[in-house]
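This document opens with one chain alone, in structure tokens, the form predicted alone.
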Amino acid sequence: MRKFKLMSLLLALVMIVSSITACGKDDGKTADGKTKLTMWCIATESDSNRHAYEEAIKEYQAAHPDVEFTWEATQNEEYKTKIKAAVASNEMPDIFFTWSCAFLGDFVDAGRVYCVDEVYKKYASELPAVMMGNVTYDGKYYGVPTTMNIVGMFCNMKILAEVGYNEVPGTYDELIECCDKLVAAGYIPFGCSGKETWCVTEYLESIIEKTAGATALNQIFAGKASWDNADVSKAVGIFQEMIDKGYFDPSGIALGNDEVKANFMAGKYAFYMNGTWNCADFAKSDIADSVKVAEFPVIDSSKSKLGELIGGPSDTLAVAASSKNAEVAAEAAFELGKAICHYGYLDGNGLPAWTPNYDTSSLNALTVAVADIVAKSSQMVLFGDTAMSADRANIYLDYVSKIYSSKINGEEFVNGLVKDIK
């Protein structure tokens, strides 16, 4: 009898534990049967794309009352660490922002990303296959592009006029002459965040590209050519000479990008080189009537030319392979990607990866100017920390930070990368 009671008690406990486990298990549904979707991105309150994300999400939620959609945004540099840790532990949101090429490729290689081939077919007429190139791995699609951007050289023409320039300097010699005049007049030519190394690459990569050429830099980033390149070393020397001559705000080494950008809009710098997603903020700022955008001028015309740009389609939404609602998440990623592109383009946060089928007459002049620069381009080099795998990119960024702080020179930069990037 005691055995029977004991067995009954154990069976009851097993049933209770099983019931608790079943109730506590996340099946991707809410208590009232809604599908749960989560998304991570970098559209923080201060990010230029915040409005585009808010409007896109609002549209998606209105169209899908059967989905409980939650999202959170993290600042750029912190996000890179956060998403890589989530991928490593396989504790990812359903949808996540990512950069394309090797950055996303690492996650695909790890088996963490859902293939969106089937869902893409529904949107292929609106999202050209050429825009899917940077999210294609082994012939399959793993992401949804939103906008594309290049590095632009933004110029405060009011300040340039103070030293005799009515147009943006068109050659490298003219730019150097202009910077010398600015320094002599008490102005700081450039602002750059040293706290966020990707901002330093916006300058360095432009200088390397206009010294060594786009083809050479593309091959280096792709691992098809060595960093042991005299032109790369020369370009680093040019960049550091600009720093030594007082062309850069010395306090920038400790500033974040938001602070540097605010300084430019406050009229502290004549030039600011960064992604063209900034067009929206500049067009709405107090210096809107004074800002023009151009590409960095050619340094060595025997190897480079105007129209070779840093940038391309990179901003992407992807879906976690571990998502309990992966197919629904994939549909959502395309709907959101299309809407983010729509609002982001009209806001001036980049050029569209999706074909615009709406009125674009309200575009600001800076975005129109960027579109003209891109239309005349002959070749692009995707941002280095995106084009390279995560491990190689981290090594590269570490050496870039040492350049900006003058801890190493061009030769040491090249030799270090040759040694550390296998």
The other form holds:
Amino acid sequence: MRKFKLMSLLLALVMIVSSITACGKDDGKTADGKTKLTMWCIATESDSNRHAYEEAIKEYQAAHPDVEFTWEATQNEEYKTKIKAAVASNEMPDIFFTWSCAFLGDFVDAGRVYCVDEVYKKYASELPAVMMGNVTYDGKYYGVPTTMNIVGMFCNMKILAEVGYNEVPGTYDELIECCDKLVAAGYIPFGCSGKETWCVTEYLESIIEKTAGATALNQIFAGKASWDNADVSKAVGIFQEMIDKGYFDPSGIALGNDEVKANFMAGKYAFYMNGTWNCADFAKSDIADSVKVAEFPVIDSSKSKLGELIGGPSDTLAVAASSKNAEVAAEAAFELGKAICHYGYLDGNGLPAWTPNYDTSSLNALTVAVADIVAKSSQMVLFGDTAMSADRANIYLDYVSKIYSSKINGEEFVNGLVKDIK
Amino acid sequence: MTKLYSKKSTIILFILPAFILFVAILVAPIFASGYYSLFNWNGFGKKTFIGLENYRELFTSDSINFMKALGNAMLLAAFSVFIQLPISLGLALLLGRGGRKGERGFLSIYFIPVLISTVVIGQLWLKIYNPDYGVLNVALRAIGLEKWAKIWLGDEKTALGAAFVPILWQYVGYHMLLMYAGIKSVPPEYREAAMIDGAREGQVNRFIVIPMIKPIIKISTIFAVTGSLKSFDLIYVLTNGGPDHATEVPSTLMISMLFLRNRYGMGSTIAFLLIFLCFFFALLIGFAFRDKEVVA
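We have the form predicted alone; now please give the form predicted in complex with its partner chain.
Let us now look at the entire complex, which starts with that chain.
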């Protein structure tokens, strides 16, 4: 019995010691001395950026045989939860996809993100400093932007032709007239997902911007001006009037964005306002020949003008401060960011944050049109849910959701935000 | 060997691994949630001690609207107890009587939804409820009830009910199996004796079988109520708490606080309250059934 007890104790001791040594062994290197790098992103199989990520990673792996690179992609909404949980537990991958401004800012404030100032110097000639604005905190750079996107009004010209339009309505009055004709002819002018509130903001923010002006909206998102703004209230009224007049698919409130987008590509809606990352998918779809993109028309010309856009560089790669190979990871983030930008731009997933020094003649017509809109732009307002801190952004999204379901009016919207966003 | 088992040190040694796991996995997180609920914390930055402020805000803030989420969970609990469990009991009594053709087959069929992943069930019901091509609206239109066709998950008036149906449906089989096992353990002599005395099947069930399976019914009720309070997955897949929080339950609100609004302190407050409520209702149900249990 004594021997049996002794043997049991010995075995238990061996197990404990081996598990402790196994835990402490990870030095960021593989058994054969390769540097281990991991990356998380949102380029899932169905994501329009998937191809760009695959090509960029393939290139990086070929150029760096000394690095064992692994990556995984998670669907957009789930990813937000996943990365925040990882940041909270300090169990982040070496490189991670993030949205710039406030989203990344929270992680930077917590000291979880590696400063890439030194590595940036090497790439400064290809990545203009102006593109680094949304990843700059206290004068230091904490991320690598890939592509930039704006909200575009995608139009199915085949449907517009049915009601006598050969061009996208250029003014707000023309747009309203066009929508009335579409409704009268039995078409649904707009499709918008109510299940994913960020899709509603693509409409609402464009309308607010073209009513109150980009400067006013920027000030509000930055917390430098109050939500208590008569123009914001008026813009909400305009948006709700459009809903009341039947311009929006009523089913949209229960649908996800993928379903609404599929409906647009199936020819169910005349217009679809969403990010210009959709250009690639539309250019490859059955309605490719009939889709055009434009910016939302000006509503109040005394406060806004064409060229004031919603969007900006937001898609970003950042490096974990806890990475065992932070310097190598930072180099990799820049290399990958540049390549993702390159392939993403050529695929039509947005505009480049990096200066393109390659042949762009194969670009699809929609992306070229977006580039033209951006080239003529005078001011951009970053997406509200990215520009504001997580808590404020979600309170804002809650109120936007109430607007879409016509539960509150413009006045209640601004009063609620004034009360709840401190 | 008997001597070894009677030694206190041996008993402690054997209990210790399970005790450590119990404390580490169950007790410690409860205390950790209680501790974090006293802070204003985004989960990764600096913590600020605010005492019971999170609890005050939870019950008073319109932007959080916890009472609505709790009300929804209580409504689900009521539906579970008064609709789901009677259906389960009815099916269990039908099958547990024995001698019915295809008894095992029916058991398996009713239990299938419990085995299927909740996400799959969510996707299935999303398709059923789809306003354009969903089978529900298509069927209503086909039989001339077009005005009854609705945007089931997008309309605040119907979303909660529409989200509850799959939740109740999924676990009918689970409770049925628990009760079926209880019914099968009722000695057949009791049933036969009652039948000889002229009792009808309904009377046998009412006066003999149901009283004898009350401990099982108590367990099912506890599972149904605490399960309703903790319900998350199907609501998350079907509506994610929307439209406009109409289907919000405490768990979806907690996830929203923790990971969308970066309010780790508030999320911990909801978690702590959920644990408290689950314990409270488990004890309350136990108390309600205490004096009425029949020892088989």
